[in-house]
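So this first bit is one chain, no partners, the form predicted on its own, shown in structure tokens.
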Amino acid sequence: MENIEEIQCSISGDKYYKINHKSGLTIYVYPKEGFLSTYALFGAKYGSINTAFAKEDGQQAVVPDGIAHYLEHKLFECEDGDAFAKYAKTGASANAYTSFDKTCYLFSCTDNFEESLKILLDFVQEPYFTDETVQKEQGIIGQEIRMYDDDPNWRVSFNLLGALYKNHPVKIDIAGTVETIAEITPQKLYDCYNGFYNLHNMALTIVGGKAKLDVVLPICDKYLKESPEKKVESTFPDEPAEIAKDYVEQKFPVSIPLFQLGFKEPVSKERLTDKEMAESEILLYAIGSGSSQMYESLEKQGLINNTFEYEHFEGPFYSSVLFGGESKNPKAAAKVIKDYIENLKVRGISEKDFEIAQRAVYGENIAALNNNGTVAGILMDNDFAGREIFEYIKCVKNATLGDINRRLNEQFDISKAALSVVLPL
């Protein structure tokens, strides 16, 4: 029997259903009346950082870097044909992605939703790996890896992660290297699939006009294969509070230097709470948005342009704040940011800046509920992180100036800052 919970948002009037399906899968159905399109996301709590784990027999496995991404590519290849070819017949737009902590398969459509959902549930549950197909993929993914190696924006980001983190696998490229993917075999792919693609370690999110219980559940009842409950235990190396190094640079054929400045946050648990995440979003808006004093100062000095951005980068046992973009003088830009934050920690965020940031972040989160893909992605992220979309919005609304200033001191330690720069050849 399914356990169905209706979850409502008193602020927006939206609601969705959380279903603990008899197969072991957690399903989210988020109806959007009047929407023509529907978005579906089927994901596993398994990403590039999960390279060390306990197999079904209890033995520890250490697999090559990039194998989660490799598995994502291979899963579309079914014994009875390619999943993309099947989607072409329904008219759905399909894709997939692998991140640090998850792998997701998706489609969006306006018609033939039920048939497209059947395809999604079918191919993700039917792995098919052979020596021949696995070896064939090595050349394709090798080209993708070399493309990212030649991308200055990609390199400035991963060079920064390598500077911030000494041991955590978040510093390793999601696709791995040409050398590591050469170690991948069908058996290693099956080990990872059997370990992580268990329905108890997965979620399905469906958002849009066709997201209705009486449409979704009969298909899930028929196509989901009941699986025994098992807990997948990934292991991570101890990560010290200190950064690996405070500066790294690389040269590329770019016209303007690129930079990313990161602040490593101490982490004592797997994931942050809704409250901590909401406070961080408000805090970073107050510090780095286009209306902030720091942004204005950087712009007046000609140290940034409209490529400047900021991010709270968070996942299993890692958390940091990143600022970056193009700059004619990256070191000077980084100094302005660090000095501004140091001064801000002394004087605190002002009441006015807090109120502006809180209203803006609150409005952005309410507006995001109108995007099917965004909502499906947030539902998936929150399921794996133990958070909830409406609780997050409530935390944004209820945050106080004291909360934000406390978070400022928790998140920013200048001694834990690292700068990554890409300079012209």
The other form holds:
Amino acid sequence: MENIEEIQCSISGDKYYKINHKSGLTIYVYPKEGFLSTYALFGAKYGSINTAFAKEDGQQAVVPDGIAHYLEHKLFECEDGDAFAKYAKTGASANAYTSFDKTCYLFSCTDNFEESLKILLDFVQEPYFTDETVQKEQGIIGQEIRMYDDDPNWRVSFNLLGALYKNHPVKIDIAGTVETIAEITPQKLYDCYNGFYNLHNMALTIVGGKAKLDVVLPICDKYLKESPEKKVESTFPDEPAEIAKDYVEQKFPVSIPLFQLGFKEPVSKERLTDKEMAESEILLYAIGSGSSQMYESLEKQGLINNTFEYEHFEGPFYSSVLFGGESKNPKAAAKVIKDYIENLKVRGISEKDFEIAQRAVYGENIAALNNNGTVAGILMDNDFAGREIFEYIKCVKNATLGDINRRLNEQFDISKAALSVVLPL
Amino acid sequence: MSSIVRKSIANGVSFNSVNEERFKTAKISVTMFVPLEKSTAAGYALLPSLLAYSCKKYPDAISLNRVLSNCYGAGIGAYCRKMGECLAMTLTISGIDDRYTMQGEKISPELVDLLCEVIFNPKIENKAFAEEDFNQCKRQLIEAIDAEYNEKRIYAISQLTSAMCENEAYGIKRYGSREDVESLTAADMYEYWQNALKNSRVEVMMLGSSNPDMAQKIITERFSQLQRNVPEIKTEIIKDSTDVKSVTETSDIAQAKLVMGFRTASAEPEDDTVPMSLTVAILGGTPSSKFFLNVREKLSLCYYCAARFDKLKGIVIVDSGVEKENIQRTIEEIKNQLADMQKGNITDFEISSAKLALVNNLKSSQDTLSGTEAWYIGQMLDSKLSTVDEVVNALNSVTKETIVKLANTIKLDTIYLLQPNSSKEAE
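Form predicted on its own done, so how does the form predicted in complex with its partner chain look?
Now the full complex is given, and it begins with the chain already shown.
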């Protein structure tokens, strides 16, 4: 039975619909009154970390690194031509991306929304892989990988993940390597497709001027093919609480060093809750934003510049906090951050720092609702993580200083910190 | 699209407001336009970030940042962009709209006040910026200049531009040079600040749901106290190219970066910049462009091969990342695709899909405040302001004949190559 739930937010005045479609797909429709464009995102809960899983026949499959991303590229190809060529007739701006835990296909358009949505639903449900087409992509993806090889920001991040995680596949490059993608065959692509591109394992999110039930649902009813109810089980190796190593460096043709300092959080469940995520966002703002004493101290000592960033990096069975940017002296910057956090764990976040951070994070989350693409991405992420966009804003508003200080102790353990640096040649 | 209300509020200063109820945020920006010159580029590049760093009322970065955070995470943006042969210095503040505050309080007056404080009331002592703040911002600008080399795609495009336009103001880097930044003093910056306020063209933009009267009044008062001159701003256009210049550098990288610069006969204030933007989109601006379908999809030579058109300078820049051994083949294929177009080999499908894609981008840009702001600021140096609908109509009426005619004015001028060292080959 199909059911439609309306979810409202009294704070922002926004609302959206969540539909459990008879095909097995969960659909989110988020209207944006007066918007000219509409953004649609069709995603599978399948990313670079899903390298081991049980196939349809029950056999355990281990697939080459980078195959989810390769599959994303190849799905654009249909038996009757390329999906880009079809979108070229509607004017939609289309793309796709693969991350650690999901693969998403998107378009944004101002005209011909219905036709573009048909194209999206159609090509994602119609895999077409041949030896020849799979072979052709080696050159293009090979150059994409080489481009990342030359990107010091990309390298400093993956080197850090390799230092933080011993076994979790989050440490593997999303696109794989030139060697691993050479092992990809049409059969392996079909195995992954059949396992993960089941509508029960996917979501569709639509945000914008044309995000209306009477526009979206008739197209979904017509073009979604009912998926058998089955659940693909990915397997993840056990990940110890300990880090693999506390320091990693790479020499690179750069003129200023880069660093990333990560703190690994022990994780016992697949995903964190809205409350934990909201608390983390406030906590990290209080620690690392331009309004913090830590930022001021790092900046005054000349150890960071305005490229400094922080992130709560969270996904299936992993969670860590990352600080990074350009620095003349990455080791000294890392020491200031670690000392500051160690000290903060003793004295706690102050009431004033908490209030400022809470107001700022509240404002940033309200502001994020402006953007169709951002909202569509959050809805997708939340569907896969079991979280809800408006509940999250409520958690930000209701967070207390006690919650934030509790989270500070959960999330930061100095003995689980690793530093990754990229140094000039 | 909400229409723009434009008023002159002082000599060379316009106040533009766009009433928008659709967004959760509001935005105000002040953009000062000055001619791009070698001797002043570095000072003007530093000025916006120095102004945004602190002010008399909030005398250090942390106190200013904490006020902004407390205003629900409002942010001050400061940047300096090259627009043709002009520098556009922008200071902008954005924050949530008054309708969405936690207790229904109004924050928009405070946002206007904060923006005015940083622009008009910086921390000045004895006709110089505070030394500590100045040194901090200067260090960060020098690091930003150094970091350009970290991002090879951006670095390669910047090097192509400098080489191609070495005798034109356009060839000056956005930040001037590292040496020029190093030699700046806190007293120099006082002069740059005064010059920017007094000798510039200024565009103020206010976007959001609040009434613009209060902001307009405050900003008018500030600017009308100044003795202002408005400089002439123009860009030198070179429409032809005789010899092809070639510049090669090496670096310890895996993938070669190829950038090709072309001259065209279309630039503001000519009336064919819209058809030229369509011509360049057919060549390499969309996934159904000639470059994407041939250089990438058919020959599998690269992941990206893109062409973009600068309507203020009238040049086209094409860039790609390729294996070292494929460089010549890629250059030839790019030339072939252009030559093909010049012969008139353009399908109706290529034309219609490029039109649809450009129309989609134009219309979509109105769905964000920054897109709306960029739409108008991007036209401030043009001969006239157009609405999105006007440009859409102009685009849709472009014929194949016009495209072929314009394609024939695109002339290769310079090829820049960042090549891998031999040690990185065949890894």
